[in-house]
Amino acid sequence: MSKFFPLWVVVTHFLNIFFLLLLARSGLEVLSAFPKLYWNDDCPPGREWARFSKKMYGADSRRMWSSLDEEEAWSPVLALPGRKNLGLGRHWHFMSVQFWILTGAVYVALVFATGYWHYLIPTHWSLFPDSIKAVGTYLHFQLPHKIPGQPYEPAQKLSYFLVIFVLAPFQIATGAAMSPAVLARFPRYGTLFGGKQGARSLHFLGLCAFAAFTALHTLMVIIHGIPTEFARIVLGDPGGSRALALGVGLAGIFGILGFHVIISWFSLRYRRATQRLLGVMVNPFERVISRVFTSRQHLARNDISPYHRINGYPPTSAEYEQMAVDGFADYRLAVGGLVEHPVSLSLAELRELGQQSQIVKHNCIQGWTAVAQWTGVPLRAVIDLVRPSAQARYVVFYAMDDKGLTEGEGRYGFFYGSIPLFLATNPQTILALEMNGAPLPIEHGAPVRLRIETQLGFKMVKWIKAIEFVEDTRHIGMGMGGFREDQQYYANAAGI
């Protein structure tokens, strides 16, 4: 092995390619769920700066529309796994990012431990004008000279430094700025990037920068000569066998492509198995995020969004429609299960338990955000009233909407969701009865909806008819802990 290309550089280089491709494809799957980019967290319809869809919806539309209508079904050739599989795409993304960060951490540690940083980090300002001259040399169809005693010419060294020590950390930072749990606990962190939508846009531009670097890097390999460059990259020896290097390098490339073909097919053919397998690596991280962070959001009234998207259509049953016409006067919320004192509460009786208001940011799993004021009963007050038994570990919320009627696409049954008991006692977990100072609108979950400010929106069940305290959720629905988890393969914890 050459001192310029030791074995650990060869291995981490390959792993970086492997995980970056996983991140890129799964990231595009996540983007396909809301293929619009904003700089403003209000996400006003029609004011996006980039749109990767022909669908157009307006805030003043005469026909009710849901954010689910904005979702696109991108090809598995592009997205992982493609075909409207946001839940599985997120699983692949968050699994890959853990190993990509670990690979990068090992690489950086070895860079400084071995003194390799001399080849990557600029030590003099002259590198910048020298890099410009090197680019000019390339544009004249000539190869610039390498820096004496180093493996790279100036433009290469500068670009590697920027990618490793600027672009990669930037992607990690903007990724964290899209986590509802992180933003709820550290609201000011998101402002570093202009809010979640600013972070989302910058994260996408970071992906574009990685793609541009990869294309340019590949072009440089071709220009410098594939056999020679493969000997450096694959064997770590510029003087090594060109035939061996070419064979091993091409085998690695085709191996990665073959792997992506297999996992795309497997993910689409065996969706539940994919959800469970990837969940082994993803779910513990999500649970830690959800448990550690509590919401500290206290936004101002002038932060309230002029338009707040909805996700899903209201119940269509005659019973619900009549209840809505009567102003929900006959509504009763049943609370039972593993409790000492089961109750059935009217809206008036719910309000008597105490109310609180909070102006907070809603984070939909699709990617859009909006700010609203929610007023309602702290769920902790309901818990104190019914007194759950020691065996109760989860709270299940049952809704009145039959998704077979309101959503379709092969999904069926009444919506439900569950949360661990520790989330139910968080200070900003409430049963919302009002929105922006007025009774809760039907499209936003009237008469009662759940608000959990460290979680994604699909956990905040709307049109609640009953609450049950249980020891386990495996006997409910398909056993995954919620309707979206059952039928769209989402993760049960939703802090990222």
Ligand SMILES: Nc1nc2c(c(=O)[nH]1)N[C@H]1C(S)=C(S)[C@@H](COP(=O)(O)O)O[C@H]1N2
Contents of the next structure:
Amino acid sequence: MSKFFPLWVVVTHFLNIFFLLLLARSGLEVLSAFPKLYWNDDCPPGREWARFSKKMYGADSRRMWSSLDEEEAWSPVLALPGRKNLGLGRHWHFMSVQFWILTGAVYVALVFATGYWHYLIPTHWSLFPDSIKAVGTYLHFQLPHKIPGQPYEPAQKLSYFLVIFVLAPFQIATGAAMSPAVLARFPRYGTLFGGKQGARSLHFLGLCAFAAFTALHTLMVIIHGIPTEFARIVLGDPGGSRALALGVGLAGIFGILGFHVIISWFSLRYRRATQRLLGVMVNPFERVISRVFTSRQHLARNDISPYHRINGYPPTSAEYEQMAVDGFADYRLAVGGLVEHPVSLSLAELRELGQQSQIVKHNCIQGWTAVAQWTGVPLRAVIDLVRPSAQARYVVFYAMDDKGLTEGEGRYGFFYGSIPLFLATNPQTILALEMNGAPLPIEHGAPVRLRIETQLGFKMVKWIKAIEFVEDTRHIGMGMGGFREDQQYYANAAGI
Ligand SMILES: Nc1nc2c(c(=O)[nH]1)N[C@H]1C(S)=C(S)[C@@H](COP(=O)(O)O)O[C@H]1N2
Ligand SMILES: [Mo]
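Please give the other form, namely the form predicted together with this ligand, since only the form predicted on its own has been shown so far.
All chains and molecules follow, beginning with the one already shown.
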């Protein structure tokens, strides 16, 4: 091992390539679910600064549309796993990011512990003009000289510094700024990046920067000569055997590509198994942040979005339509299960339990946001009324929309969702009856919908028919805790 390319640099460099490719492909899967980028959290349709889709829906489209209609199926060659698998893409992303950050932390610790930082961190302003000169040298088709006593030439040192100490932390920071739990608990952190959409756009530009760096870095390896450069970074020995270096280097590259072929195939072929296996690593993380962060959002009236996207088509049954015509006068909300005092409440009785209002940001799992004021009954008041027994651990919300009739994609059955009790008693968890000061519009869940402000939108069941307290959710639906968890392989905890 040379002192410039110790074994730990060789290993972390390889792991970095490994995890970055996973992050990039799964990140594209996430983007495909809402292939539009905005600078503004209102996400007005048509005002995106980038759109990777031919489909266009306007706020005033004549036919009703739902945000799932905006989702694109991208090829598994590009996205991991591709073909509209947002839930699994997120699983791959959140699994990989934990190991990528771990790799980075070990690397940075060793960079400082070993004194390697001298080769990476600029200690003199002259690095900037020297870097410009080095770029000029390349443009004259010559190779610039290395900094005396160091492994890299000036432009190389500067670009490594920027990627490791600026771009990587920036991707982590903008990534965290997209989590609904983080945004609900620390709304001002989100404003650092111009809100969730700003963070999304910057995170995407960060991916572009990584891609540009990778392309340039690869070009440089080619220019400087592959067998020699491979000997350095693959064997850690500039004088090592060229043939061995090439062999090991190519084995590493094809190993990574082969792995991607296998996991892409596996994820598409065994979607439930992938959801469960990756969930083992991702769910605990999601649960912790869902548990420790409560929403502290009190946005201003003028933050309210002029247009709030819709997700999920309303119930199409004759009963629901008739109820809507009657202004939901005969509607009753059944609350039962593992409770001491089951009830069936009219809207007036529900309202009498006390109401609160909150101006908050909605975060759909697909990526869009919108701000609205929601008014309704704290779920805690309903809990106090029905008194769940000691065994009750989850609250299940049953909806009136049969997705088989409106959503297609092979999905079927009535929408439902569940939340653990600790989310049910959060101060901003309410059964909303009004939106922006008017009775809930049909599209947004009339007459009653759930709002939980630390979670992604799919947890907030609309058109609620009944609420059940249960010990376990495994016997309900396909057993994953909710309709979108069952049929779209989303994670059940939704704080990220
Ligand atoms: N009953 C029911 N509730 C639902 C859905 C649905 O399809 N049916 N979609 C969910 C999703 S994915 C989101 S993002 C939000 C959207 O809420 P909105 O339409 O009021 O914007 O509702 C959630 N609640
Ligand atoms: Mo959603």
